[in-house]
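Coming up is one lone chain in structure tokens, specifically the form predicted on its own.
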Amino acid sequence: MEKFDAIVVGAGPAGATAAYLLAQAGMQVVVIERGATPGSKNVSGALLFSQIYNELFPNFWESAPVERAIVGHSIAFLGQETSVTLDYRDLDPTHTPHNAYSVLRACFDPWMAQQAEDAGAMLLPGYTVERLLVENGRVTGIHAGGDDLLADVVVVAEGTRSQLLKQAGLRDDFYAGDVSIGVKEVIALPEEIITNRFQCLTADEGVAYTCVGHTGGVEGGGFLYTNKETLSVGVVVKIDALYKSQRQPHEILDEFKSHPFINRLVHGGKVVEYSAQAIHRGGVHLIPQLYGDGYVVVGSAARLLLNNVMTLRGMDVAVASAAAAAKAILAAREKGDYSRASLAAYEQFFKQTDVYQDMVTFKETYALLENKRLFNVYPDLISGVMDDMFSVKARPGKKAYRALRDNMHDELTLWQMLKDMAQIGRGLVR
């Protein structure tokens, strides 16, 4: 029976980066990937933050398969026929890294899984790990394609629906309000379209944008991301006010569209892609147990991401736990012990990113997103108050309280707002 010094199950982000730091560090690793290449199975947004990439793969934008920079971020609250933009621009061409990319995963995850690869770490596409291997409560491998391959330590990097630590009994199941359903498509329009379109200085350069509102009632939000020739358009809402509302996936994302601002942006193309994917609300809180004897588990697979509803971070949150695990499985390595107690340095490590610092400092924007006023209230009330501020009309004008007032009809009082300006506050100002 063949043995590594390590499994990693999965060749996402996550997964890749453990193996290539641990390959480049010297030991003998093998990723097995159930898509037949990396990124085959993969549904994301495909929007990068770069700055744990750049620690690890210096100027990475350079070689690897990126989109476009995003120099833009914008937030939109959308009305019934209406929509208020809050948008954010970094106009220097010369700052690199820019702070985002969008990345179409198909491309991307493979030339993350060639750096490992590079490093030394043998990639194993088109195998289903079917279990783990345990023996007195220790991980000691995997039983994949009809054999047993063991190792000192397995990396669990297998995504959200990652069931291998629940089907060993390593873990409970998840509660189904903190998962979220997320529903993506890909438009394809000429690559001059959506730089013309998109206010873009060339074709390297993208915008992001989230959006708050017109998801049918349900919470939750939507985005729009830049690529060359396409875009990536989708909702993500709760599983749970999912089923309450008795509508589909599909129904939301296409009332989405169905919005007069994002049909502006998505107008003319043809949808070349659609996908649907759980998604773990994620939050400092919900981290769970992130290792034990012979195992650590990384990104998705620990329901590892951050919201704070500007934005949704999951893929440099998952690399910069595997990251961390790498750390420590090479400190379990020098000792010569891969037990719990051993492998426990990788929640040090991780809790000592930026990466985790960022979702200690937004904790309290996750009670901000059980608020359905701030999907179902508060997009139409903020447009209704720039209508009457912007537009002249055959009666005397309004200031801004007055239009406030004019426009809180009876689902929202004025106590209510001041709380919920207060829980705003909590979970994004101070």
Second form
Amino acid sequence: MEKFDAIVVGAGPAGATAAYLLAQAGMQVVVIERGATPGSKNVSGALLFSQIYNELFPNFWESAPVERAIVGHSIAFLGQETSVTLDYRDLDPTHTPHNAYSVLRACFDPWMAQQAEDAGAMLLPGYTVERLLVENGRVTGIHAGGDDLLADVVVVAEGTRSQLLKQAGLRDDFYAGDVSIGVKEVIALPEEIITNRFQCLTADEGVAYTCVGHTGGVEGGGFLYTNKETLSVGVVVKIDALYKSQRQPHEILDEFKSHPFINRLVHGGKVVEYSAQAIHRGGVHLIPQLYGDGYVVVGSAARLLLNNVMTLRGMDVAVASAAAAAKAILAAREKGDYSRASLAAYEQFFKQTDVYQDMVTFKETYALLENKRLFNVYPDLISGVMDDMFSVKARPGKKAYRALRDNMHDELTLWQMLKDMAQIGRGLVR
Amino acid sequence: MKIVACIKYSFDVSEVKVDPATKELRLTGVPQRVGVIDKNVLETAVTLKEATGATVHGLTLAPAGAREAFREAMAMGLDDLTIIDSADLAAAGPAVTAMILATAVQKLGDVTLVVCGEASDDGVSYQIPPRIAERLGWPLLGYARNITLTGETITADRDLDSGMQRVEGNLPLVLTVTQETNTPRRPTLMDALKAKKKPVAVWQVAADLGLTPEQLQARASVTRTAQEGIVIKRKQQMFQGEDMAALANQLLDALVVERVVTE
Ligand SMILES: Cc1cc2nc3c(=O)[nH]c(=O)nc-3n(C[C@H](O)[C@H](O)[C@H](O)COP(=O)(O)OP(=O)(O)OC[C@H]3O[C@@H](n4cnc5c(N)ncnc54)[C@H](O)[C@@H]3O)c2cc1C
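Form predicted in complex with its partner chain structure, per the form predicted on its own context:
Let us now look at the entire complex, which starts with that chain.
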């Protein structure tokens, strides 16, 4: 039976990174990917935060298929027929690397996989790993396409739906409350219209919106990213809340798109793609066991994700975890020991990364994602206050506090609001 | 013994749309891959290889950049693949394509059997196999099923509109198959692994096959493009109301008038 140094399951950002680093260090690596090409099965925003990619592939944006450099991030609160937006723009176009780039995964994932192949990894697309081979609690290989394949170490990088470890009895199932569903449409518009509509200087510049509110009363948020000739528009909502609401994911997306603020941005566009995918909410307190005898778990298969309301980071977290795992595997190779104890270095390395530090920093943010008022009450409240502050009406004007109290109606007590502010403060401010 | 399997990098025709205004086919953005019928070609060639110990060589006129698309074909059992770079050949007609493929077969040397699909998924000209046979001066055995090869003799059933015709032919010859000929295999993971190590050669029409643009030009066929298409104008009659039985009767009456149903 054929034996490799390492088998990587899945050619997403996590799998491709692990394969790239291991192959570069001279290991014999095979990557097995279920899609006919990497990225073909993927649903993602996708906003790629540059930092870690640039460390791994310096100046990647020059050769990788990125869509637009994200020069503006906005957060929009969507009230019933109103919106309040906070825009941040980096107006110096020479700042590279830009904080983020929009990418289409069907183009970007193959590029990542190609880097791994160029480094010597062997990519086998079109095969689904059906199960892990386990001997006395030790992962020894995989079964796919009718064959068993052995390896010293298996890198599980199969994304959110990760079933292999559970199937092998090495991990528990998800807790439904920790899972959201992301639904997304790709909407085609001429390049020039996008550039103008989003006030970009050139077709290489783009913006990203994170939206709060107007997701059908279900906890979650919306996003809108500009690609070259398309927009990626979607919502991410909690699965248990969605289930309770008895609504379909696409209804929530339709409702989000029908909001006048979003509608103006997507107006005239043609939907060319629709997709949906589960997404774990991540969070440092939910990180599962990351390694065991003969295996490591990386990326969203390990439920690694960072959502701080402002940004949803999955790809760079996946890359960071895979890089840490690769480092541990290379150390294990030195010792010729791929046991659980040896691979434990992965967790130590991961905890030293900036990504992990960010996860710790934003650990209090998760309570926010559970707070219904953030999605149901505050967008309208902020809009109401703004309306009172800006509008000249046939009644005496108000200062902010009065406007706020008047707009709270009966939906919110001052005490509740103070508590929420404290929660937001803990989550995002201090 | 050397078998050549001619396979085509084809448009996925299910993704082709018609421009409503000009009636032209919209091919930009339509994905391309090894065609459906080409899997039957590969299955045939590889089955014969397994039965006889021959070698099977893939041959295709395709953009050199498409080599990744041939991974599965390689895994199905080709020994190697030759891509004739089509970069400079904007939409070569059947005569030109056949000339190029036949010349390549000769250059591969010692080939005694060429297997083709009856027609490609997208071009559907049915001309390539007979033209290759003509150029090579070999007989053509078309629409074959139940193919067996003993020594130098091929026996097969020809799947014709009028029925099955059992024929026998001597090598060398050109064989065409249909989608009904067999069920293509699904390569295993090991097949895919082995395929990784198989050689892929890229040939240039001029440099490697010695065919000059003038020679090709002389074979270029005259084409006339008609883009009227078939336009079906729907009557767009709408029956509205609450009474389902009355609506059904109206519909039936309309269908009778249109002679879709007879009384
Ligand atoms: C709607 C939505 C929007 C998002 N937006 C963003 C964003 O803007 N920015 C961001 O950074 N992150 C975003 N994310 C998160 C991001 O997509 C993921 O965190 C990231 O893709 C994780 O990478 P990965 O390599 O771990 O897994 P994946 O990208 O999911 O890759 C896993 C790969 O494994 C393959 N695979 C699965 N099972 C098997 C098997 N059994 N055998 C073989 N192959 C298998 C899959 O086909 C896939 O290619 C978003 C997610 C969703 C759902």
